[in-house]
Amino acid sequence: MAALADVWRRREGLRALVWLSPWIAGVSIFFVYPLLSTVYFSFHRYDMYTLEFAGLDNYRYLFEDPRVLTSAKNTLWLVLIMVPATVLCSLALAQLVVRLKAGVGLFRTIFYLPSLVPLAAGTITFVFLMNPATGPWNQFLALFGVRGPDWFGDPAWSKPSLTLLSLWSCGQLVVIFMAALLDVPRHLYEAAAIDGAGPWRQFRSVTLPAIAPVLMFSLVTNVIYALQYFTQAMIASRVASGETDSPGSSFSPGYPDESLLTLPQWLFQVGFRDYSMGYACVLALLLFATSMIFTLILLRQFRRAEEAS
């Protein structure tokens, strides 16, 4: 009987392995192998043609490269300012639409449409709309006696301008929050109202605990998205500076004054413009480690909040 039990366990183990094999193959090919390759190349000088062992030189240069600190500060700004602003704005819009008595479908469509616009087209349009000389946005502000800034040309306003772009295209997150809010049982609000809870108390004691998993999902995905922020910042820099991506161009990412230089942009510049792939792998590992740290912090805070409630 014991032998039969062992055979049965082995068969069950093999069957489970067969069912897991697509996932194992996918993770091995698209995650484990690239990660190990990145670690391997980070210890080498690699320009796509020659490979030379460099030891820890690439890691030492990470602490000497001034643009790493600049790009890290800009990326951290996006994580700490743009992400909370986008999540809070999306949650507020979702709460507003859910409470409407009529026109819910219309407003849901209006808020969602900007998220369908391609990133490149949306960014270019935003830069031209906020052009200080010819853009209609500053002309609209002038009607009220407000002198609009040079949105994408002033280092003090360039990142807030990208935040406005993020708020404009937050429709997908609005729809997610709407689904979560509609899923909150109505009888909980009725019970809270009977106990004398006002709107703010109901939001804190009923809504937030009920949508906490969706809120955590939104925070984690948006933090990872901000750490990988590339397209909008690169295109906004190019369009605002007037430079073209042509042979002999002296454009360097981050215009104006490297205020829009993010870690992914600097990684791209180092790896695919300067062909310093070994150092680019170090930057990629830095991004990976930062993403893991932020994700673990958010998950730990979420677990503590659940235990406290």
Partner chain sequence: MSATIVDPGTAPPRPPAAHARRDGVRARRRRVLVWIATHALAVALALMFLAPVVFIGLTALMTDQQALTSDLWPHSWNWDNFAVVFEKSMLLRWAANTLLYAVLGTVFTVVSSVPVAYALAKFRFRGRRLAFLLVITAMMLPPQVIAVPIYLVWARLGLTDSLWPLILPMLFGDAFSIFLLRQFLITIPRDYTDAAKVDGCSDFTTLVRVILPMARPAIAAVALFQFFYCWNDYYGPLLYAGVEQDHLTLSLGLATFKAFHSVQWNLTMAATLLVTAPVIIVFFFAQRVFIEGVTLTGVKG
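Follow the form predicted alone with the form predicted in complex with its partner chain, if you could.
Only one chain is given; partner chains and other molecules are left out.
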């Protein structure tokens, strides 16, 4: 007994294993097992009642399914336009608030608040605000002589509309960037000013290198969240199309004209509305592979930040 207690005291790895065991169980049940089953189901036709082997049929269908290309294009749009726009605007906003002499706390609160509004509520609100006929947004634009488009009803404008929603609720990023900006040592700016650096030069040579790890981290996490984009697109499609989701009725995902169809949306439709579980699993694996690539980039970035500190 005494020997056992001794081993327990000296073997830190053993103790760590005990502390981690519930989580290891969780990871196995809710991560490893489902991932392996996803691979298994992807080779089958499965509608929750009959399971039959399908070989590579589901994978082959991936290349014939026009929706895959559509959703890939939509996601690419989000990654290339929505994410950079949101990150850059958050950084600009943080830069502005940090420079303010009066009311910093108040402004930070005002910019942070919208990010707390439940996504469902925020999305419904934006569909209302940007209603072409009655919404206040187009009336505001009319003051400047701009004729606003049919935001959520026009396939060309539905993604920009959701980008505006994303800009409105960027408060979390603003707070993160504010913290990073306030951490840049003051004396670096003073030294740069003595060397004759203007504001833009100071930003490029002092601010940017100092906040680079945080900036990179938020960029990559936001890209990964863009790959998972679901709630806003789903609710915007539903509310703007005016469709009701009575049981069994399939609504048109990605309204208008599949412009908001993202891979998670299509997966939801295929798996949980059409019950083609096998093909849904192939879509899931596609999503998994893409996410893993970005997660690996994030990890490398993360390790660099950790080594620097």
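Residue numbers count along the first chain shown, from 1. If you're wondering where the values come from, they're calculated on a predicted model, not measured in any experiment. Whichever C-alpha set is largest while still superposing within 1.5 Å between the two forms counts as the rigid core.
Engineer: Superposing on the rigid core, is the Cα displacement of Leu286 between these two forms 2 Å or more?
Structural biologist: It does not, since the Leu286 C-alpha is displaced less than 2 Å between these two forms after the core fit.
Engineer: Taking 2 Å as the cut-off, check whether the CA of Val27 shifts that much or more between these two forms after a rigid core fit.
Structural biologist: Yes.
Engineer: After superposition on the rigid core, what is the displacement of the C-alpha atom of Gln301 between these two forms, in Å?
Structural biologist: The shift comes out to 8.7 Å.
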